[in-house]
Amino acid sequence: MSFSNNFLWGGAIAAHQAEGAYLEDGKSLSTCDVMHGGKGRFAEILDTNAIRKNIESQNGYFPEHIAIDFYHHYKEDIALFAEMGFKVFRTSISWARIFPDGEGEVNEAGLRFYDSVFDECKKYGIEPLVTLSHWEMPIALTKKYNGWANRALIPLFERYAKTVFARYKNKVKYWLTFNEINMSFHALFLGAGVLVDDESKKEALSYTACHNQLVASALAVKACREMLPGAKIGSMVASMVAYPYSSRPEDSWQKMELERKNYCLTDVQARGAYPQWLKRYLSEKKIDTGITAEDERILRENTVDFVSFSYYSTSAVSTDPSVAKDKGTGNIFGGIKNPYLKSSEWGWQIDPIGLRVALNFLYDRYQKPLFVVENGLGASDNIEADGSINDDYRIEYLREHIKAMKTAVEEDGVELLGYTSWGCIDIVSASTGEMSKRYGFIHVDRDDSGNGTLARTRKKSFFWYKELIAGNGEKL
């Protein structure tokens, strides 16, 4: 079978790589407000001594703070995402919106903007797939409580999870709680709000903040099945399929390590129960996360309906020190150069046949449905004299992925709800914080440094996608 009559195509964003207005209507800091763009952002996301500079001091351009200023550009781009013919749009709710300081009064004027954006995709018909929490966790509850290191988190973003339910119950059907949990293991304060000033405590506080993150999520979705009984609410990963470089079975064994601890958050998302590699793991080294026979409770009776996942490039893993030493750049996962395949322009390798194997991997290791929610080349785009941008080599990534994942579903029979490309209109890079490393099928004026219009142009891979979706998937 092929796709279904109802299958979502669409596109996603986040909020704070997006809104901009990032103090605007009572909006606070978010913990993505608090860092400059450029090609050593990680780098800096790993140094707390710099972030804490970057919290107390907003010296410097931090491109968040008006990214592509959606917030005032919505009924634009909503509108050009109809166009395309957008079944659904995936954005995030910035918490740091709804309560500025994460907890205490609700913040009005920030509930009317995602009112405001939610009609305005209804007025089209389109879905909106709404991420809790997308890294835009308010900095007030870093400076105050560390973080998801510390457990009042919990009840905090419970607080919020049903705020935000009880207000759009009748307009959002599709939900997410925790954009690339994962993401947590590889940089602690982008996925967890953490400051680490002690290294040797760095891999406790990990496991600790994920372990607060799986709870919140489980009781996000109890909520979710209480308040809003006809929605569903899934699980996001940042998918990582790697390559034994060799037969050696050593070098199978690590790929095997590198999936185990990818995806053993989306085990018990999933499942309802931590692995139990991982449970002998944390006592063998004394890592006390604080669960608790509640914690496992609410985590068994509260699996994800869904499993959604971003999917962007491949690795290769090795453990001969001659190979290893030959790393891939760009993505945070680190890796070996898989000689075999192509790199973007930023060091991801472009590997549509991964998109297939990492499909079926899920699907096998769930059995629930799927959702692609990220999927996309960053590029930099050429504007012609003439205005156009034809960026072809974007049209022939995604349609090499979509052909990859059309074949999981009509030869392997995964289950699959829809696919959101990533940054279906132009927004800051989270891995750079740089405009110029675009993504989008719209074009933004806006450059690294924050010079620009803002205006929106459509690029030839506009027409493409629109083409494709008229289709449901099969003009490729």
Ligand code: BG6
The other form holds:
Amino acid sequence: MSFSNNFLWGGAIAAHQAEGAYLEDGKSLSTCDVMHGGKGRFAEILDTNAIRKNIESQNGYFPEHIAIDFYHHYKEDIALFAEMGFKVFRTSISWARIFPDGEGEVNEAGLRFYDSVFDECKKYGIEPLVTLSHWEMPIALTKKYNGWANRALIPLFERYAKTVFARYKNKVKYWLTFNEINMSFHALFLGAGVLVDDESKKEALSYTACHNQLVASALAVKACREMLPGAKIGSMVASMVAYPYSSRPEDSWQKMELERKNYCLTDVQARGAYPQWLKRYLSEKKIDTGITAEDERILRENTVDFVSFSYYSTSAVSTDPSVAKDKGTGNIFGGIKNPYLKSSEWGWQIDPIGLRVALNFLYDRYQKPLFVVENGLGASDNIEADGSINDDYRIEYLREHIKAMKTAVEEDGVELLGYTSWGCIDIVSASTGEMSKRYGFIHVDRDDSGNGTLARTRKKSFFWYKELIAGNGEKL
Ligand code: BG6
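Condition change, the form predicted on its own to the form predicted in complex with 6-O-phosphono-beta-D-glucopyranose:
And the full complex, kicking off with our chain again.
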């Protein structure tokens, strides 16, 4: 069996990495508007004092403020996606456009913007796939509640979700709740708007924030089912394929431990309950997430329709200190450099077979349809004298990954709804804030300091992907 005729080929972006217009038409500051760009971004995200300072005074260059100005270019951009033959376009809604303070009055101008985006998609027969929360929320919620650490956010998120479901019920059929829900384990402010003042409380805060997001996610699933009976709503996780560095049993055990932590939140979203090991762990550590019997019922009764995930690279793990020092770089998950793999310019290890592993692993684990909603190569591009951009390295990366995905569908029988390549148009990198880390089929003239005309140019990969979609993934 090959890709089905209604397989959803397309591309993905996120509101804050593309839209810009950060204070326009009633939008307020959101958590992603207070991070500088550059290699130091990740350290800044983990530094509560630095973020507090940025919230109070907006000094310096914040790449998301203008990003690629999708807010004013969406018609041109969606026309280019349509030219490539996209069947689906994944983006997110900025909560801060709809409820600038996270609570209080709804902002009609914000709702109107997404009306226009989804109408434009419809014009070309492109299905929007919409993430409710992609690593941003109104900064007011961090200031007042310390983000998802406080369960006061659950009803606020539910209200936001119901507002957009009601508004877009005739326009959007595919929804995701939280982008890479497991990211809060690695970067609490990025994933959950939480600032940590006391490191000894960090672990408890992160499990509490994740629990609150899980309940909010389940309530969004419930509302979606009641309000949009024909729609499908899924979870989203950053997949992790880790290889034991050696055949030492300890290395295999470490791989198992890392993977089960990575997927424990998706376990709740897809199966409806916390895994036993985690309940025990939380109780041993005396971590009280505030879970109630009512929460447990909500989680049990509102599992997702499908499981979506991002896939970029893999890593190796070992408990042997002599090899464990050889760290891979770039990837937020860290891990050890795998000697059998090449790395991208940003140190992310390239491993197409790992995508087949991830697809099989997730399908075996959840027995639900899957959706690859992020995959791609972040690379710097060179513009030739004639203006062309010959990104053969990107084509090669995508071709090999799509081949692996095809094998998982054809030979392994994995049920797959679609594939959206990440950053289908160049956008701001989430981990570094750089523009030079480009994923797109479409080049955007903007650099790491905010210079450039914002002009859009088709790269070589644009024509390659167009042909691939036209042939439903058969011509690889
Ligand atoms: C995923 C995120 O983790 O990776 C995206 O959902 C992000 O928002 C993508 O952009 C690629 O990472 P980066 O740091 O290269 O932009």
